[in-house]
Partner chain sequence: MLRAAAFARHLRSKEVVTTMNKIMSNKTATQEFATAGSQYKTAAAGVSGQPLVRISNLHKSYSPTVQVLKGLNLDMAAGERLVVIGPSGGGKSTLLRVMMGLEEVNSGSVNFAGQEYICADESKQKTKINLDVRKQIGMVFQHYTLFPHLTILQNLTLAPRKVRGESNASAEERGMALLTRFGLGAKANAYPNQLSGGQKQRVAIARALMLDPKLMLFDEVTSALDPELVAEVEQVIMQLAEQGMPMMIVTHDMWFAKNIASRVVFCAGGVVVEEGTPDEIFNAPKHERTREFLNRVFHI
Amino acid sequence: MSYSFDFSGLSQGYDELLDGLRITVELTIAANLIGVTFGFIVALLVMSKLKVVRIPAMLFVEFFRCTPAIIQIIWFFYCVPILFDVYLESITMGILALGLNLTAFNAEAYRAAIQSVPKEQHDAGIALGLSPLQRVLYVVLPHAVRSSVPVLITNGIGIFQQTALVAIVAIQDLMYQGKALATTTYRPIETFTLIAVIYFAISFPIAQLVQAIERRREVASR
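In the form predicted on its own, what does the structure of this chain look like on its own?
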């Protein structure tokens, strides 16, 4: 191979890459807040006995789980303003698109966790005179959160990586800045290698944390 790697030219873009990383982290945190919060609510709606509530919730989940995230992002950016006359800042649209995508996946994680709540705990809540809302808040929610933490974190890592898709709609995240740097330096291999290393350096420790949590739960369950 005659190609010689040269990373020295990338130093001129470090500030822009850091700015892009900041936006990527902001997108990730905001999307996770939406996904973790509304994912539980959607899970409850999916499990509702009322069809008028359950069916729309199921359609919402299946739509976001069964269509590519990049299509969802493009749809939000170009279709929402046209169809609903709603104009928001680009980063806000990115947060909404990613947050709703994560909500759908987290809803399934919560649903599985809710279904694993022992019947005895439900019966104990009824015996204590708790209202349905109190049983959800004090019995179902704590158990569901504990059981679904590894999946929620894994989904959070996935959304961190999917933030790279917003570069296609000109949000100046890490990937957008990387593309700009590759264009100005004529060093796409080195640039995208560096970008990959940054994503890996952030994702890998969190993935290891998930494994540690799962191992601890296995030990505790023995």
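Numbering follows the first chain given and starts at 1. For the two forms, the rigid core is made up of the largest set of C-alpha atoms that agree within 1.5 Å on superposition. Predicted, not measured: the structure shown is a model, and the values here were computed from it. What changes on going to the form predicted in complex with its partner chain:
- Checking S147, V53, A180, Q161 against the motion between the two forms, you find the hinge between the rigid parts at S147.
- Hinge motion between the two forms is captured by two rigid parts, the smaller swinging by 19° against the larger on C-alpha superposition.
Given the form predicted on its own, corresponding form predicted in complex with its partner chain:
So it's only the chain below, everything else dropped.
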């Protein structure tokens, strides 16, 4: 390998990269706020006994789960304005696209967690005279929310990386700024390496946190 790395030229772009990182983090946080709250609501709709509620909710989940995120983003940017006559700021569109994508995945996480509450727990609730609503509030949900936390965080890290996709629709996130810097410095290898390191440095500790939570739960369930 004869390529010699030279990171010195990148220093001129640090401010832009920091701005980009700020946008990326904002996108991630906003998308997660949408995903964590609406994901829960969609999960409840998916488990509804009413077909009119259940089927649209299922279609929503499957659309976002079964198409590439990059197409969803492009679709939001180019098709939504034309089809629905809705013109929003590009960052808002980015948040919506990523947020709804995460909503679909989190809905599945919540659904799996709620359905994994053992039947015995329901029986115990009935035997203690708790009403159906009380059983949901005091037995099923606390149980389910706890067991869904690791998956929610994993999905959240996933969306943090997916934010890089919005660079293609000119949102000035970390990836966008990196591409710009690579062009001005003629140092694409160094630039994208640096950017990868930044994404990694943020994702890795959070991924470790998930593992720690899961380990603790494993010990606890013994």
